[in-house]
Amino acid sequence: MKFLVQISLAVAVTFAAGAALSSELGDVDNGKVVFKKCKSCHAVGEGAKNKVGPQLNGIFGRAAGSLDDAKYSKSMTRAGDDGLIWTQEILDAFIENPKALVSKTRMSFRGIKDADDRADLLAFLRIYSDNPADIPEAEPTAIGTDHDLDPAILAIQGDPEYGEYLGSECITCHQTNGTNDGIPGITGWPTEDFVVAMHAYKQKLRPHPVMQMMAGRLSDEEIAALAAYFKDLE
């Protein structure tokens, strides 16, 4: 399954490599705070090798899964093959919750719900970019569109029985017992990831077409139909 595609939307701002910023993208010095969640298993800045994952130096602009020596999961790798970049705003919805994003990445991380300790983490990240200074050019000082879901739309209870009938068409590439022989599978999924998830290929954050046309076929509640079949199915 392939994932996501950049899209952002350059700010102007200025400031130096090291500095503390205080502004819409996000405080510095509380990212430095915040990163404490991420340090067990992260190193960035002078010297930063890497660890259980991956060092975080020039992060934004890299493709997933594509540093040597790194260990990363079958799904990271294939999502930096696929596309993934790790712009602002795909950073952002992946430390929001990982694994929405990258479903089997070895990230066992929760995520870092609150939004402004996300920004000022990726604030603090942005400093050891390649080229931070190099604004709005830079994509480490790219702002992503907003891609948050209506909770209303989260909020839809599907109809399983409905969702077997539209998963028919599913069934022909992914596995219904969950294997992942090549295509991964997709049965038990909490229904907010699924819906997460197909909504990501409905709105062209994720760039497998063929999952691009499927869910943009879908309206809100057959999408929670079939998140609601496939969590359940055995």
Given for the second form:
Amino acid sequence: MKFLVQISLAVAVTFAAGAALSSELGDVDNGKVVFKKCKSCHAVGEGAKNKVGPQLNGIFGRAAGSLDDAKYSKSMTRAGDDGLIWTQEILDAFIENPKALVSKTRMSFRGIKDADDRADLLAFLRIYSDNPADIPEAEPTAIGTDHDLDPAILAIQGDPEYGEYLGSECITCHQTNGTNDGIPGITGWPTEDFVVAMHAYKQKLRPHPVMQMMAGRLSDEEIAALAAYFKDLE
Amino acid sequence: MKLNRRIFMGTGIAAAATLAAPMVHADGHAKPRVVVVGGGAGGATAARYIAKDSKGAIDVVLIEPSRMYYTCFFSNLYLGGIKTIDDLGHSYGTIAAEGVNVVHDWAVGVDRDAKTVALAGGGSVPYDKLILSPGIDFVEGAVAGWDLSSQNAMPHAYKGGSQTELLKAQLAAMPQGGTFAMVAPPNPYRCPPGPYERVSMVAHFLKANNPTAKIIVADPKPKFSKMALFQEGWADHYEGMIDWIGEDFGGGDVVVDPNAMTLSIDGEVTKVDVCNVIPAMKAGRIAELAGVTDGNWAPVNAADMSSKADADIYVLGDSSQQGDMPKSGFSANSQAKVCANAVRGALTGSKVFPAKFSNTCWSLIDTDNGVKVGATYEATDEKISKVDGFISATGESAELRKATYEESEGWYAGITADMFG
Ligand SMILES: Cc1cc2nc3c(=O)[nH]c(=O)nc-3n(C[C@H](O)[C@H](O)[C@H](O)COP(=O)(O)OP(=O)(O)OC[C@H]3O[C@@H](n4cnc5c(N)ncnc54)[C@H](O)[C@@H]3O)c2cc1C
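Condition change, the form predicted alone to the form predicted in complex with the partner chain:
Up next: the whole complex, starting with the chain shown before.
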């Protein structure tokens, strides 16, 4: 009950403060337009039900993959078990490129590259989850640091021989035959998916202490080398 | 995992041929030879990587007495009834088929001037580079009243295979309401959380089969690896069953009597039904015989795991004194890859990449309740030095603990496939 009151209060505050909020947090009206890209799969607002994708009321601060009656991929459930929480920063990264955060997600959506459109969309979604006290500094609505990957990083050609040496450290856990038991397989991935996933661990956008630590000490060239090596393992 | 006789006959023949014609390849070209002593986490990995990556340019001989390697890792889960002994056994068949000459014998000496390794079965094997990964032996006189001849009455179960089976049999035969005692080792020793995971798994077994039984742990240390996590788990899952007596309460002042089956802690004598004595450890004896130890362990250079005493000898895993890495299977496997890369470079001129090391140790507290600790390391002039690390937190969700346990299953499958193919 208390929760609902807070939501409607947030709505009121947001709309009343319209213009001022728009400059800081994004333009809610444009966000509503951008949300059309999500609408075929997601509902938000009063009485929203799960569709192809889970309903998005209260998404800020919610754990990934945590709605009982929604259908999630194994990857999304695992991310939630590992502690992935939908904060402003994490949502922004997910909407930019869903696979960077959740490699094998069921959400088939290429992502929104325009940072302003994402900010507007999130300003719109916040209406359905904000607690006014959180606006805008604290989690889960704090604006995160910039996490965009420089296109030059994606363009690096990795050295597969170096990748094989570096990769010997990975295959203690990730088997070369690509099995998914307990630890996900990482062979045969498109280079870009691999690189964005590793950078998301490195930037600590993805949860998981082992992988944050392993990725944390790899340079951009080393990540590219690993991607080049694992791509060709069947 | 069944022993494959055909492959082993093949191994034997390959070994004999190697010994008969050392250093000279069939086509008349001399090939450099690497001899690896010990087919465990460090040795099996190193042998396999050098053979695989050099694509026949290096002759690799692996000397290991046992035909099956029984992992210590997950052996506690066998005690707990979660794994079978067959789950822990791995044969050298694939390694041999991949081109490593596996010689099932003991190395009994190293002649560093002649660069040969003497075998218990007679004869010797010349080497260009020698890799020692013989695991651990026990420090004599470390626990008053105990020596190796007591290991049937009071097993250590700190080397894989028969000792583990013996401890399991004794645990299963305990009378209702009996007492299981453990004498824990002082630092440094293999697998820092190992004794405490064992306590958890013994408690897991007893809770189901012998719920009034008690566990006493006499520990010479004031604290231990993942202590907060284990103590939380013991309180939540095995309330009142485990009595841990640390250094502050005389846990280091221990005398055992294997005939009377008694354990005295700080002068107080208790009659026990099972007594698992894990004495202080040192490098496997062959490292000492090779003259590469200083005190209990063999000091090595961090960049390539070469011995500080001899540039043509490398020491991996538990036997090595390398710096910050814990003695674990994961560490030994990680060190083996750095070493294999360096040895191959030294012998064939292949590219040598900078050393990178890592470790993660999982422990199981109860069914689907796993925790972990891990770190990454780099080579400095002085030692292997820690870069970054993490540890599970107390109070984690059941989902996360289950995911952590499932990861450890994934890791076990991964590392054993990496060692044995
Ligand atoms: C109860 C327990 C639980 C553990 N759990 C974990 C865990 O969860 N994760 C983890 O990473 N580690 C774990 N470990 C630690 C791990 O088992 C060791 O650190 C690892 O096996 C060390 O590898 P190594 O190559 O140094 O020695 P080992 O794996 O012990 O291999 C040594 C080999 O050398 C052979 N050998 C010895 N002397 C000679 C000789 N003279 N000639 C020829 N061969 C010889 C032996 O037969 C043996 O096969 C655990 C250990 C124990 C006891």
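Throughout, rigid core stands for the largest set of C-alpha atoms superposing within 1.5 Å between the two forms. Numbering follows the first chain given and starts at 1. Since the model is a prediction, treat every value here as computed from it, not as a measurement.
Enquirer: C-alpha of L154: shift of 2 angstroms or more between the two forms, rigid core aligned?
Expert: Yes, the C-alpha moves 2 Å or more.
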